[in-house]
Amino acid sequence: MLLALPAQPIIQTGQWVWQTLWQIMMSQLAPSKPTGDYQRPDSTFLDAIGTEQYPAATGRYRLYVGLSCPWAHRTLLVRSLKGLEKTVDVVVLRASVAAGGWAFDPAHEGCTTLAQFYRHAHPNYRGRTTVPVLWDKQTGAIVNNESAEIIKLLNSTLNEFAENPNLDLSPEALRPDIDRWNDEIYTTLNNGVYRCGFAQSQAAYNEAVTTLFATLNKLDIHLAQQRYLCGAQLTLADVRLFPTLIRFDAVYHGLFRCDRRRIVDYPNLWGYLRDLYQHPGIAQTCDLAQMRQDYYQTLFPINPGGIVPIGPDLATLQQPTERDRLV
């Protein structure tokens, strides 16, 4: 029932102030197709670790992060599997609405933003200054902003200086499988979230949740027979589905409107997801506190109150699963 609402000319009013305001930001936000269908823009930086430009080494790279981003959550998760902490470090950056985006607190090589650390980096560069970055301390110059591209790298050209060189997460007989899933899981899930949250039009998000629960519902009847996407062996496919599934039930189902159903719903997606989360070295690179605090206090368009939910209880991840069972 609505009561004590104000005068119909003040609400109209307010309504067309708000949704030109919104339609504003959201084309700064999220860019769109006309159809309104978020379109994620393309990575800029896309150099390799191996080349005489950038030779494997230790202590020579650097990966900059924030957090709640799942993409470089990617990054992280590879670094702490094949045991790289100690050849490449992290600066963590936090998401700030006063910023545009990414900070840094306090201050790093003079700037405070990492709009400012791009530019200093490479003053003519006018694109989207995202995480993760994978960055030359020696040359001063960004290597990679391109997570897909990063974990693959640290993955396989820093070998001789990880802790775990033996772990291949994307081992040849397998990379038919690992480039499939990962091919679809991009485009209905990892970003598909995405496409719900940042929708424009009814029908951008209706086509966009409609393919996201269905790559969901075939993921949870794939998972029933064996423990990881590509069989008995992580690989890079679950490197990628991992973010994506952490972080949706304590914020895509709520704040995407993601929420014909919860992972938790998903007899086997839950299972397979508290299995990951309890596979060593990834539990430590989670902070879901964190996750729930950027989104939904820094995507203004779409939370303007900035209240951040409470979260389910993370306790739960570590409910046994048994999955080992499967092959």
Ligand SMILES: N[C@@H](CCC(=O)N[C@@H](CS)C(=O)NCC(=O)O)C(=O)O
The other form holds:
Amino acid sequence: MLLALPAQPIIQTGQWVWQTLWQIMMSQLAPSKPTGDYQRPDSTFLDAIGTEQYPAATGRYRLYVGLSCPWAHRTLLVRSLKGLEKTVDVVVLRASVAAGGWAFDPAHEGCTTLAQFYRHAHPNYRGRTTVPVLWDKQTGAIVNNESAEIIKLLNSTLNEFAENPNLDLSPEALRPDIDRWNDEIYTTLNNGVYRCGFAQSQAAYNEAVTTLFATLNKLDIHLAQQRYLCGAQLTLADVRLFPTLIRFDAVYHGLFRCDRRRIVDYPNLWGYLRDLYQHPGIAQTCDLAQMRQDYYQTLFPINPGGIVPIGPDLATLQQPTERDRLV
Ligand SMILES: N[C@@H](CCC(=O)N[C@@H](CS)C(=O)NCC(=O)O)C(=O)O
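Given the form predicted alone, corresponding form predicted in complex with this ligand:
Following is the full complex, with the preceding chain placed first.
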């Protein structure tokens, strides 16, 4: 029979150990401002395709992604929408506790982890080793590791090889509108969910969660009138919103405490999410089981039991919408 230990010291010790460990982990893994507000570090490799160094070419560039990563998801979306599957190949990494990040299965270019791969390509590099990575097979160099830049490159620099060269996800006339949405959506939603999940003070969480739901409310009103964020046409602003929305009810609502409402509770946002999910080329970029497993078990040490919750019934994403009536 198990010895019945007194509750008080167990609870007190457990809380002290867990809080101390959590603070150490968060201070290392989730850099924050003095207010406890999570601050995402900047990316380092910011070169472009279509230059003398990296000319447009088919079969020369490769994407490294993780299927659960929302930033990598953006790049898979544009590759698929533009029909660049035959031009830019993809290597999918696995989230791994043992690797402390992303791992190759099997070993790739002699590397078993993404950290080794970054150092293999750039021996003096000491920064974070993140996905997505756009890599040049010819020189063995990382061209770019910032998703916001990679999606612009995929949209415009490889058109001569794309199956949908005429699809422009960033038309000149819509750019001011796209940029405005991008700024707001990055701060309050894309990064906003992390600012809720990684907040290291109640005040930082309160601020992040309040602005997050203010933006969702605003979007729900906006999307009552028009099919996509910038009107009748799908743009990079939608590409950047979608990965956050598709993970919201299944992951962020529970794990990151974004629990005021779910996306299914917003009639227009929910219709918009289903409309995008059903758009040709998009559903095949979404591995929802992998997302849930990685977030709850591997990527973030904030669910110590490692139990993956059952989550919502995602078959509902296939329910028809009538959004094609909107302009
Ligand atoms: N600014 C980058 C951020 C990418 C990013 O944070 N990726 C995460 C996965 S969701 C990652 O690889 N983290 C590993 C690490 O920070 O060590 C982008 O948007 O491309």
